[in-house]
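Take a look at this single chain in C-alpha cells; it is the form predicted alone.
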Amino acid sequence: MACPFCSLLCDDLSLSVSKGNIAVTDNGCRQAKLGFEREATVEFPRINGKRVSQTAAIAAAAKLLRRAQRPFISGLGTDVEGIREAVHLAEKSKAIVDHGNSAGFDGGMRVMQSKGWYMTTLAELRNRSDLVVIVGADLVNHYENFVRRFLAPKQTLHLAQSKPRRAYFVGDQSVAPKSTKACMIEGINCDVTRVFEFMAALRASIAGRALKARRVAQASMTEIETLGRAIKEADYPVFVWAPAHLHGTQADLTIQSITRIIDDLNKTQRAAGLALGGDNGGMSAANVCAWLTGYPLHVSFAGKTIDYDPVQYRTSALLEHDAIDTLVWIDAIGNAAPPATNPGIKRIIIAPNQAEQSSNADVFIPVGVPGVDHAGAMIRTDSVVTIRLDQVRSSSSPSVRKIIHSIVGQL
C-alpha cells in the first residue's frame, strides 16, 4: 500500500482495517502512523460555523469567488486530479495559485532555472550509487524510511555489488541517521547556518586547492579532505539535500555549491544530486501546474495572460502583505493547518473531516484523504514516478476534485 503523508510515497506499507480504523502493521514511519491512524470523524459543511448541506456550501464558495477582487488558491495538499481542478478553478476565478509549502522547495527551483543541474532518482540512488553524501537533510524526523528503502535496502537490481555503499551526513549530528549493517553512515558535524562554506571548502579540496584554514563551519579540514578523497574514489557519488531544511536565505548558496561540485565531478566521473521535498502534495502541485501553465506554481490568472512571479505570488508574501481578499485553502492530506489571515479576508477551507478547520472559515467543506478515503495518484519527490494511491477504508467523503469541479460549475 502506498503512503501519501510525505513525498517519498513509500509503496510497501502493510495496513489493517477494522470498522473504519486503520493500523500500520509493517514498514511504516511516524508520519505514516499519524496519517493513517488518525481517527475518522464525521463532519459537515459549514457556512460561518453553521451546519449546511454540501450543495449550499458549494454555492456559497462560488458566490464568494464571484465577488472576489483578488482571490488566492493555496495549500494544494491533494492528489494530481485535485490539483488539476484547483488550477482550473484559479483560471475561472482569475485567482493566484501556489502551494502552501512552496517556499520550501523554491531554492532548488531557482538554481535549476538559472543554471541547470545533474539530478538522479531514488531508484538510481538505491541501485547504483556507492557513496551518498547527505547535506543537512533531517531524515530522522521527516524522511524516516529513506535509510531503509534507499540507503540500506534488502534488495537491489545488483545482487552482488563490487563494494558496499558508504554514506556521510554533513550537518547537525543530533538529527543524523544511524548506521545499519548494510550501510555505514559517517558523521561530520557542521554549523547548519554555514553549510555553504563547508561545501565551498569541499569543492576546493576535491579540485586540489589547498586552504590555510584549520576548520570551516566547525568541521576540521582533515574531515573535509577525507570526504573529498572518498568522493573522488567513488564510482557514483550522489549528494542528497532537502531545500526546506537548509538555513534560511543561504539555502540557494548551499544548493548552488552542491551543484557546482557535481558539475566539476562530471568532467572526469559520474555524480548526481537528489533533492528531497514537495511534501503535502507539493511535488504534484509543481508538476501539474507546469503541465497546465508552463510555470511551476506562483501563477496569476488575473490579467489577460498568465503571470509568473515566484517572489510576489509566494504564499507567505501574499499573506504577509494582505495582498488578497479571498483565500481558498485546500489540504486533503491534513498536514497543514490554514494560515492566519486578516479578519477582512474571506476564507474557504477545503480539508478533511476535522472540526477545528471550520471554526474560522466563512465556508468549510470536508473532503476525504487521497490514499485513505478514495483512490488517487501523487508524484514522488524525484518527479519521475507517479504513485497510485488506493482507497483503504469505506468512506462517503468526497474528493477535492469533486468539490472543486462543482464550484467551477457555478462560476
The other form holds:
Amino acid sequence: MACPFCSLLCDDLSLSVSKGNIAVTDNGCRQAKLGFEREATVEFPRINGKRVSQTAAIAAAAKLLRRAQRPFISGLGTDVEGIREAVHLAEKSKAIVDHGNSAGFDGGMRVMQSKGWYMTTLAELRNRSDLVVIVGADLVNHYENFVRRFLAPKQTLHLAQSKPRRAYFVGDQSVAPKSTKACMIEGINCDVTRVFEFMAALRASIAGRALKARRVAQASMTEIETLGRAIKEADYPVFVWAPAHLHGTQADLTIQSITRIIDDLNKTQRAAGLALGGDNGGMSAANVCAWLTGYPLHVSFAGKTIDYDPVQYRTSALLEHDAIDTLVWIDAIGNAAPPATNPGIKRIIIAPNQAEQSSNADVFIPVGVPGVDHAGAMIRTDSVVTIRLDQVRSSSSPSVRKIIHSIVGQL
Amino acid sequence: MLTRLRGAKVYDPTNGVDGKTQDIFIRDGRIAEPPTNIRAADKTIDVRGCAAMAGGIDIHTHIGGGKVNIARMLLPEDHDRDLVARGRHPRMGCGHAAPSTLTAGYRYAEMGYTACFEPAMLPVNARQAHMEMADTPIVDKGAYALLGNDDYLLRMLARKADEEQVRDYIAWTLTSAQALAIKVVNPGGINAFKFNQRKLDLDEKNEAYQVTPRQILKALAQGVQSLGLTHPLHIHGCNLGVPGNMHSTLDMIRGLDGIAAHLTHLQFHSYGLEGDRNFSSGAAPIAEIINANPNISVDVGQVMFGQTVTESGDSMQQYAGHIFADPKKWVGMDIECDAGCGVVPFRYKDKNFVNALQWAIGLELFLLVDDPWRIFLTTDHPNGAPFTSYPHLIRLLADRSFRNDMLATINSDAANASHLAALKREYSLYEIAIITRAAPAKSLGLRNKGHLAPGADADIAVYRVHPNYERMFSNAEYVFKGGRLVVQKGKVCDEPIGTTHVARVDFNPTIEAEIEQYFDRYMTMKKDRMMVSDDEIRDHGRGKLKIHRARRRA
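Having seen the form predicted alone, could you now give me the structure of the form predicted in complex with its partner chain?
Every component of the complex follows; first up is the chain already shown.
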C-alpha cells in the first residue's frame, strides 16, 4: 500500500484493517504509524460547534466566503484533486492561496528561481549514486525509510554488489543515520547554523584552493578535504538536503552553496542534488498551483490578475500580520491542529475526524484522508513521480475535492 | 439539433475542397450531410466571406508534464509580463513561454486549434502529464511516451533481446503511460550523460551498455512499425543544435532503410559547418533527402525572435547549451532511470548571426520540402517560440514580400548566408490547412479529425479572411469543438472537456511479469502504481478517453 504521510510516498507498506482501524504491519515508519493508526472516529459537520448537515455547513462556508474581504486558503494538506479544487476556490472567492507549511520548502524554490540547479530523483540515487552526501537532513526522525529503500537496497542497477555504498552525514551527529551492511555512513559534525560556511570550504577544497582555517563550522579542514576527495573520486555523488531541516534564515544560502558545488562538479564529472520536503501535500500543492496559475503557491486572486509574492503571501506572514479576515484551513493528512488566529477572523476548517479541530471553527466540515478513506494521487519529493493512492478502509467521509467542489458551486 | 454554417469558403484538403463556397452542417457533435431542405436547420450562422477549416492540430507542443512545470516554476518574471485579466477567459492564468494549463487551452482555441499533442511524456511522469493535460481545457490531447534512454530498454538491447520482446515492451509502455505514440530523444545520449559522456554520435557506443544510437533508433522504429501504430517513431535525433549535425540527420535517414519515421523539430538538426563562423544552413540537402524518402515526415520547430524557454528531455544537449541561458539560470535533471530533462530560458535575437540563421533555416525547410502532407507547422513550443506565434509564422510562409521585409531586418551576414530571398514559394490557404490540420490528423491516425466530411468530429475553425494572415489566424471568428461553439469573435465562450487520445496494442503478458520483477528489484515504486488506468483518465466523467486500437503487422 502507498503512504501519504510524508513526501517519500513509499508504496511498499503492509497494512491490516479491522473495524475501520488500521495497523501498519510492515515497512512502516513513525509518520506512517501516526497517520494510518489514528483512531477512526465519527465526526459531524458543525457551525459554531453545533452539529449540522453537510449541506448546511457547505452553505455556511460559501456564505462566509462571499462576505469575506480578505480570504485566505491554506493548509492544503490534501491530494492533487483537493488542491485543484482549492485553487479554484481561491479564484472564485478572490482569495490568497498557500500551503500551510510552505516555509518548509520555499528556500529551495527561491534558489531554483534565481540560479537554477541540477537535480536527480530517488531511483537515480538508488541505482547510480556511489557517494551520497546528506546535508543536515534529519532522516532518522522524518524520512526513516530513506536509508532502507534508497541508500541500502538489496540490489542496484549500476553499483558494484561487492562493496557497500558510501554516504556522509554532515550536521548534528545526534540525528545521524546508522550504517548498514549495504551502506557505510560516516559522520562529519558541523554547526547547523553554519552549514553554508562548511559548504564554502568544501567548494574551495574541491576546486583545489587552500584555506588557512583549520576548522570551519566545527569541522576540521582534514575532514572537509577528505570529503572533497571522496566527492571528486565518485562517479555520481548526490547531495541530499531538506530545506525545512536547514537552519532558518540561512536555508537559502546553504542550498545555494550546495548547488554551486554541484555546478562546479558537472563541468568535468557528474553530480546532482536531491531535496527532501513538501510533506503533507506540499510538493503536490506547489506543482498543481504551478500548472493552474503559472506560480508555485503564494498566489493572490484578489486583483484583476494573479499576483505572485513569495514573501507577502506566505502562510506564516499572513497569519502573523493579521492580513486576512477569513481562513479556510484544509488539512486531511497532517496531525497538527490548525493554526491559531486573532479574534474576529472567521475560520472554516476542513479536516478529518478530529474533535479538537472543530473547536474554534465557525464552520467545520469533516473529510476523509486520501490514501486511507478514498483513492487519490500525490506528487513525490523529487517532483517527478506521482503516486496513486488507494482507499484502504470503507468510509463515508467525503474527499476534500468533493467538499470544496460543492462550495465552489455556491460562489 | 442541426446547425448550419452558411456560405463559408471551405479549405478541406483531405476531401480536396479548396476554397469552394459551401454550407457546413453540424448535428450531434459531428459534421452532418446537407439536408434535402436547407430550412431543416434549427440554427443558421452566417459565415459568408469567412474561411472554414477543420480545427487546428498541433502535433508537437510541450503542454504538460514535469519539464513544463519546472519551466513554469523557474520563470515567474516571464508570466508577470503576460497575465490574463479576470473575465478575459473563464479562468485566470498566465501566458507566453510557459503558460498555465488553462490559458494554454483557451489560447489554442482562440487561434482555432482543437487538438494538441505533448511529445515527450516520460513513462514515470505520465500521471502528472495527464493531470496537466486534464487541466488544459477545450482541446483534445494526447502524448508520446519517451523510450530509448530508459535502463530497461538499454538492458534489453545490450543482451540482444528478441525483437518480439522489444515490441511487447513498447506495447506495454503505450498502455502503462496512456500514450498515443512513441518518441525517442537523443537515443542513448541522455543515459550516457548520466555516465558523464558529453556527446554521442550515431555510431558511438553508450559506454555503460555498449549500444549505439543507431541500434536504438532501428529497434524502436522497427518495433513501432511492426506494432501497426499509425504515427511512426517520433525522433529527436542525436546532436541537437550542434553545428554540422546535418550529417547525423542525413545518415540517420539513410540508415532507416525505408522504415517509417517522423523527424521532429528538424530545424534544430539541419546545421552545416560552412562559412567563416562554421555554422551554415543544411536545409537544402536535408529537404532533398526528405523529398526523396516518402517514409519520412517532419515538423520544423521554427525559431522566432524574442524571449522563450527551451524544455527538453535532452539533458546532454541542454547541459551543453546552458551557457547561453537568458536569463542566466537553468534546471537540469537525471530522471528515475527513465530519462532526463533540461530547462534553459533563451532569447532568440534577430541581430545574432546564429539565431537569425536558425530562423532562416526553418523557413527554408518549410519552403524546400515539396510535399505539405509530410511537413507540419510547429515551433516546438516553447523551444523555438511560444505557440502563440503561429499566426506570424503562417504569414511568413504565405506572403513572400512580408518574408523578405523580415529577412531585411535580421543579421545581415545570416541573411546573406541564406537562400531564403531566392525562394519564391508562398503557401496557399489550402496548403496552410494541410500543414496545420489535415496532415497532422492523418499522421496521428485521427480519422475523424483534420477534415470536414460528414461523419467527422465537428471541430471547426472559421476565420474572417484578411490579406494579413497573421491577423486572420490570431483570432478565429467562430470555433466549434465537437459541435459546441467554444469561441466567438476571438473570445472563449464555453469550455468543454477535450478527449485524451491513446493507442493500444496487445502484448504478451510475460513482459509484464518481467517488468514487475525489474520494478521490485530496482525501482522506487511498484509497477502497478506507475501504470495510469483508463479510469484515471476518465476521472468519473471529467475526462474522456478515445482508444485507437492498432493491429500488429505480419
